[in-house]
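Take a look at this one chain, the form predicted on its own, written out in structure tokens.
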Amino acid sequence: MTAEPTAAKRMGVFGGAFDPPHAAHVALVKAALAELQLDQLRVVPTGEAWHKTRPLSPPQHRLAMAQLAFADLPRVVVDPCEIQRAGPSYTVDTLRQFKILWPAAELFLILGEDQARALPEWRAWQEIVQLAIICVAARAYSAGAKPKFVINNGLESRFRWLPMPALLVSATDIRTRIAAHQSVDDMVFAPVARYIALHHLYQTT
């Protein structure tokens, strides 16, 4: 993780629970840095997730794991702003904050295809589309695949596809495997795996 540039012109924003951060998260960040030619990419762990039906791991653990997972990537900053903010975490609040801090920066919000499909359910989603270019990474689906995300008419200029290799890795599967005492060595990086073991995360339901 590098020091923050003072005047990032192209800034990526990648939010999520990161419970835990895994290989597909890192692959997506690498693809976004290269494809979007970003000056900086801010990884933003969710504080209080309004849309999750299950409780998340304590925020200090998810923040620490994200810092470990993305530590070696240049131009990447793990930002604790949502964890430090009281109340539910809403993407629109984070983008508003970033626009105040970096008014000259062009923002690129990086979403998986499943998140993009749910975007109309997000708070002030029309404002989100105006604050940032929405960059949608395709995600591989198994049998009974969901239809591709369709961009609403009239908003095409605010969206772009982010090509990346499809990796069948999910945080849900990782948590399930750890609870069953199965290996996740091919799904999370070694520093994150050591942190999970040290703090006995995901070992009980």
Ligand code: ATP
The other form holds:
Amino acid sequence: MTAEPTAAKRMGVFGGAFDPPHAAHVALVKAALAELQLDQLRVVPTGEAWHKTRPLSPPQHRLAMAQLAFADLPRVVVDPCEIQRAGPSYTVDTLRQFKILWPAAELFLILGEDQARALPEWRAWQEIVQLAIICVAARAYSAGAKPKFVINNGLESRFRWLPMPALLVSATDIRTRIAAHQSVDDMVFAPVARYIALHHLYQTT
Ligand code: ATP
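Okay, that's the form predicted on its own, but what's the structure of the form predicted together with this ligand?
Next comes the full complex, this chain leading.
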């Protein structure tokens, strides 16, 4: 991959399965752009998710839906680098690649709270924390214990909280609702909903 020209000094990186992308993802992106004063935010759909237990929808569908959901937002680029890379998608590889392509950019890795809690299980997580500031968005949970993320001692300067309205939306819930022929109108952007219907995605759980 060659670097596209960019004057981005502050670059956000937001990875996810985006199966499908939903209203909370979009809210998170908008909050990150505003709160972190980002020059650019790169949305990176996962290629092969090593940390999800279920098979993901084919990458071309998830990439197309991410483009529909995010590409109209100013300063947002949907980046297919993990989908194009062979093998499991490791965030550390993406961040290393971005540092090589845009050495002057300061990187901000944007995560929901659930993913932040799982960070110590990620490949080379200590290097991830050195490559990027980790920005954690609170996540709302409907039932049971809330996974309250606690920043590791000594790493406070590498983390920050990202204020955003707590939205009770998850891709799992959306897939379940579609399979049950229930409406997801408030949860996904209309062009994404049309894409899902056109390609008959999520018809079974
Ligand atoms: P699934 O239900 O299939 O696990 P998901 O809704 O968590 O999917 P992902 O594509 O896995 O969506 O998430 C991408 C990123 O967005 C992750 O960092 C995740 O924590 C974050 N995220 C997803 N939903 C929310 C939400 N409602 N509030 C805050 N962050 C969220």
